[in-house]
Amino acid sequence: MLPLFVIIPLSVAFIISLIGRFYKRTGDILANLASLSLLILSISSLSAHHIGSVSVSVYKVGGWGGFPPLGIYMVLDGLARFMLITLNLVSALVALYSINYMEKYTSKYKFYILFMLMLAGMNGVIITGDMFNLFVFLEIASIASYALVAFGTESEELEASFKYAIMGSVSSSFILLGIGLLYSYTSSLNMADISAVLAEKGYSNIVAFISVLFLMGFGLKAALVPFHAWLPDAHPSAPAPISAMLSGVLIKVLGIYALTRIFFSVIGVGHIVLSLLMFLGALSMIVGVFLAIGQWDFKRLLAYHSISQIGYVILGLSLATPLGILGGLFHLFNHSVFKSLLFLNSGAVVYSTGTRDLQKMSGLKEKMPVTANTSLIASMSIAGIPPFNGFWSKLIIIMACIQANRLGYAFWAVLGSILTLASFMKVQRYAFFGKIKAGLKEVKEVPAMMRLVMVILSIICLVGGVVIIPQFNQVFLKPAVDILLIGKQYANAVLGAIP
């Protein structure tokens, strides 16, 4: 099953590039079939997990090579399953939304080519078992995302894409340099083998320097403060489906997932690294929400909230306690859902009104009831209002801070949530409530496919809290938490699973 996560989107991208220009609906049909297939594959992978134990499956690419460091391996474990489901759920719904939304762009089939390449890269990052292919897949996803941000080819999009590409290249340079130094020190690129070698050789100054490089590189990909400068331009400028992908899953897969995988499972996390990540998480949480409050551009406001919500995820993970990691991963999933919904809501508003300026909107609830109601649900969820899914993950993170005697961080998490609520009350007040303006009286609700996707995501926001019920937690979240909790023992689990 494992190679299919990369083979399917790459093959579809190739086929669309050949025949997409001749048959208009080729991209719509093939991209949606591929995304749905990947979602089904992701969900079916849960059945491979044995409850109560760390289950790891290893695939030897090409069937060649012996024991690491020889050979190329793909690895499927609890954390990879969790990330694959999160990624492919969002991408399947975004692909469905794009059928109507991307009609206003020329060369729609090129959008789907880039979309599939980005999806292949992200799936590859999640399942790869070695550092070099992590970098290769990361670059495939990144380069496709640079092009997608500029897809509208207006001056704003091109400027944002250029800035994003420059910052992304700097980030990739840090990561590649770190991988090169790690290879020179361990003579291996296999993650499990590197972890075993580091355990034998012990910690050294070169490993500390490599840790700093990875922290800067993946911190840029995740848009943690102070590495966030590219995000407020890139996310608003991209077409709404790509904004949803960038904020919903890309910064999590290329940033948070890669960061936690390398630090928790390969290099190991010490007190200094955890304290630094905790501080950066709290800083992102507060700086992001303060920058968002003053925004009148709907999509830019959402972009700053991405920085803030990523802070919650990093804070939970960096506590390194079972409850903290559970809260961090749960919030990662929840944020993927409600932030994707919010960006698709903003896309629906732009699609119907032609503006992103909240001051030029008013009373849209009358003309766009589905968009308005789903936006309200997503706003309550991101603000952490019960019983929406965002409440439960934020509550777990705050409880984990208190349990770990980090009362200051618990306070900042609560304050961030209150300010988030204030920010989204402004959105609701100016965009959807009040009297409709004269220039908006002819506005209509968006097409059915776009409405369907927004309704599905809002339903997940409403019922997402059930994920922490033991029956669901045991097969979805707990296996991912267990992988991070065993730390560098992960190497033994992977090496022991190699046929």
Second form
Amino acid sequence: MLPLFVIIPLSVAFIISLIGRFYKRTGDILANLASLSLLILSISSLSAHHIGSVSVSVYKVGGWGGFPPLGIYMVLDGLARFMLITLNLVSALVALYSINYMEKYTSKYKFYILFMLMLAGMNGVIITGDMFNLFVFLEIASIASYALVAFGTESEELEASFKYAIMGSVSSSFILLGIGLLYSYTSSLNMADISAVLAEKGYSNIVAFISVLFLMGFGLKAALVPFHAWLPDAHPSAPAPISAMLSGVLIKVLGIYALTRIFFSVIGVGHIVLSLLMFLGALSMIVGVFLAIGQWDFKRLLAYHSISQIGYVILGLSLATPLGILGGLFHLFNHSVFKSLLFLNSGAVVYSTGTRDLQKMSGLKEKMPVTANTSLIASMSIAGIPPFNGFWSKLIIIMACIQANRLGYAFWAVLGSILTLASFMKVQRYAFFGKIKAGLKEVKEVPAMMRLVMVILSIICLVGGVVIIPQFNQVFLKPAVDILLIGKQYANAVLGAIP
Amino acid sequence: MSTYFLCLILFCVGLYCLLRKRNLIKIIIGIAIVEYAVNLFFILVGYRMHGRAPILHREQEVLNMVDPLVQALVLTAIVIGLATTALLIAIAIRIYDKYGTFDITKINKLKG
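Which structure goes with the form predicted in complex with its partner chain, now that we have seen the form predicted alone?
Let us now look at the entire complex, which starts with that chain.
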């Protein structure tokens, strides 16, 4: 069952590229079927899971015999299950939204090919257990996303895509260099095996150098603050469903997931790396939100908020206490839901009015009630207003900061949350409330499919808080937290699970 | 040891090219140099002095051989590099159509 996560999107991409040119609806139907079946697969992997213990299942690619370092392995553990559900939930809804939204572009089937390739790459990054395989899947997802950012082929989009592709290629080179050094030091590419060998050999300067390379490479992919320059250009320039994918899941899968997997499970986190990550997280949190407040472009504002919210996730994870990791992962899930909803809202506004400039829109609530109400829910969610999911995860992160005696970081987290609220009040005030402008009288609400997706996502925002109720937490979040907490014991868990 | 330093210098030349050059095509060449430096590093990792290719034969015993795994990895990395370069060049051509220049200081419709 495990390789299906890569096989389904890859083969669908291939089929669409063969026949999409002749039958107009192929892309719509196949892409939606594929992403829906991936969502069902990822949820069913959860129910097969034993509660309470760290359960890991391993698949040998190509059925080679022997033990690591021989052969390539795919590993499904608690963290991978959690990430698969987050990714496939967002991608299934985004594929549904694209049916109507992508009508205005020519050659829509090419969009679905690239979309499926990106999905295959991200699913691969999550389930792989091999360093070089991780790099290959990472590049598949990245190259598809460079092409998707340039999909409109207007001058701004091309410029943003070029900038993004250059930054992405540099970060991939750093990652590849890190993998090469790691291979030369441990003579293995299997993550669990590397972890075991490193534990045996002990710490040395080369490991510190490898850590720095990975921090730079994956930090660039995750858009942590000193490496964030490409994100505010690239994310707004893509078509809205792709902005939702990029901000919602791509930076998390390629950046945060890979970073935590390598640092927590393979190399092992030391005190220095953790405090560095904590500092970078807090810096992203504050810098991102300050840059966001001044923006008048709807999507650009959302992109700066992605940097800020990624800071929260990194801060929570790098506390490395059970509560902090829980908060970080929970915020990762919540952010992928409400940020993709906000980007889809901005897409709906662009679809109806044709502008992204907040100063040019006003009073859209009258004409587009569904978009306005769902975006109100998402805004309250990202700002951390009580019943919505964003409140619970931010609360957990701040409590974890206080529990770990990091009061300064708790203060910055609260401040960031207040500034987020301020900037989203600005969005609501200018875009949806107030009197409608003369030029916008003819605006219509978006088609039914787009409305449906926005409503589903806003319902998840509303009830997302239930995930921390023990019954759900046991099967969804806690196994993921456990995998990160056992740290380098991951090696034994995986090596023990090999059939 | 000196070969590793030369490899590092090649890497830095590529990074310098990326950071300092203003022409889009020269930036793409910089990316290519960085990728070649990393590929060269991989090959160096697998190299053994006077080693031979690890092809087994019934009558011969291979005592000193180079590591074949890194060579397979480099082949994959080259293919990925090809895809990246092709995409970058395609984007650069489209940018030239829109802006009429390859100079990055004149391609600035997006503000920082």
